[in-house]
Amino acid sequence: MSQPDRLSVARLAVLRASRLCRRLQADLARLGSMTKGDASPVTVADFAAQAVVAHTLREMLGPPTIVAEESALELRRRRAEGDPGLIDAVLSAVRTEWADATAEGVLEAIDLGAAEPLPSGGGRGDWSGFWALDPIDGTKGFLRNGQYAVALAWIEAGSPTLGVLGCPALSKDFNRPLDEPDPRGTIYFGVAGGGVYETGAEDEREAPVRVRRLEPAEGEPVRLCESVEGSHTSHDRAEKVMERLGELAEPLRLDGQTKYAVAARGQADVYLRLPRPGSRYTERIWDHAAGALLAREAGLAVTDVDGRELDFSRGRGLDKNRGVVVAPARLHGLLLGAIRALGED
């Protein structure tokens, strides 16, 4: 199958999930959430978006191999215990984009994301292609009525070669506050070597526009974007690193892979995710695959804090990487130097 064919289906899948999520975010008062074993939240929207993306891929491309964040285990458990409320809510949401969905069909679609793609011989060339999906990357942002992303990537030979980021609350207008959800949202997509394109997250017929960003001139204020939450990134260390770059603009804090989109389109110059000292947290591939591909296609350098490329050939985790550094080439080199100078203290 050609990448253009795969890309068109991926775009449609993310568009459908983005529309679904935007409708649910507009009705947060009635949308409950629960906490997973790692203390992160999960909502009806997470389950519904995963089902819609998986169903679209299966319907149009055949049975897909998907590595995704969510599973239907909790939905099945509650239903078996006589509490069908959660699966009923998920089914109702899914039917806005998949009209003839059934409860069992939704559960099966969600569980398509349970694949465990491990290298057969331990090398990058031993990997067959698969999808990496985060149905809502930034669920806390979704719940606070802020930013989040529907992130889908195709990974082949251990590297993302296609990425689609649905940003249902992100406006094309840089002047619109990030804590005010846009009524249409945006989608960013691209394939390796083909650049990045932007379109709205409402109508699949809208013509895409290529995203082009420039290296900031020396002396211009540099803007950082980073996570709102400090659980997996050190805000203090990021501030110290950025101070070494000179004049700084007001930083942007937002959730999910929307940070990659904001950097790719030039609304921010730098995206940093610096590990907290002593942290053993391992980044998950679905949290970075789509965004990293799109940032690179926009002309940005994407590495970990040690200057290594992100390695998607290790299973579900970025086990060989620490943190993330995204920036235009000149700034990227300065950032790595500042990180080394700062050390682990």
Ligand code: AMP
The other form holds:
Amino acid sequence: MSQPDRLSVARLAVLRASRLCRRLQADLARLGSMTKGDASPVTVADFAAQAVVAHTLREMLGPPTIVAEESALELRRRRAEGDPGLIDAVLSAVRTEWADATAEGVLEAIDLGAAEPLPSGGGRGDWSGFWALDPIDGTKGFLRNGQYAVALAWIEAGSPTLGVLGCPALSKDFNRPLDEPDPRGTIYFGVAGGGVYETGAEDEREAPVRVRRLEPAEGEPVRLCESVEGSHTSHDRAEKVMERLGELAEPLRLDGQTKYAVAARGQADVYLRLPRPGSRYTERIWDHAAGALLAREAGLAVTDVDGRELDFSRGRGLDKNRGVVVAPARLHGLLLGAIRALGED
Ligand code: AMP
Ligand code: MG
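What about the form predicted in complex with adenosine monophosphate (AMP), after the form predicted on its own?
All chains and molecules follow, beginning with the one already shown.
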């Protein structure tokens, strides 16, 4: 299949999921959330968005291989125990974008995301290319009425070659506060070598516009963006690293891969994700694949904190990498040097 066909289906899938998420975010009080085994939150919207994306890919491209964050296990368990409330809520959300969905069809669609890539392509299924999906990246942001992303990427030979990032609460207007969800949202997309495009997250007929990022001029204050969650990145270490760059602008804190989007469009110059001292966390591929492709296409350098390329051939985790550093080439070199100089203290 040609990359443009794959891209147009991926864009439609993310647009549908983004619309669904925006509607649900407007009704957060009723939605509620549950806590997963790893202590992270999950909502009706995470399950519904995963079902809609997987269904769209399957409907238009045939049975896809998808590595996604969510599984239908909890939905099936509750239903088997006589509690259909959760699957019913997911089904009614899904039906706003997939009108004739059934409960069984939704469970199957969610479980399409259970494909298991093994290091070096030794897993089951067709690993010549596969999708990585995070239906809601930054669920905490979604729940605090802030930023989050619907992240879908196509990965081939260990690298993303296509990325679509729905940012349903992110305004095109840089001046709008990040904690005021925009009623329209944005979607960023691109393929390797083709640049980054921006469109709205509401109407599939809206014409995309190429993102032209201005290089930060030397001597201009440098702006960092980073996670809201202090457990996902070391805010202290980032502050020390940034201090070495000279004059700084007020940093932006936002959830999910919207950080990659904000850097790609030039609203921030640098995205740092610095492991806390002693952290043994392995980054998940669906938390980086789409964003990393788009940042690269916007002309930014993307590596881990040791200057290594992100290696997406290792299964569900980026187990050869630690953290991420995203910046224009000149700043990126300075940042790696500053991180090395800081050491592990
Ligand atoms: P962010 O909004 O950028 O902080 O990232 C949200 C993502 O962080 C979630 O999707 C999780 O998969 C991931 N995450 C969970 N725990 C950690 C951790 N200890 N360090 C880094 N990322 C984490
Ligand atoms: Mg995530």
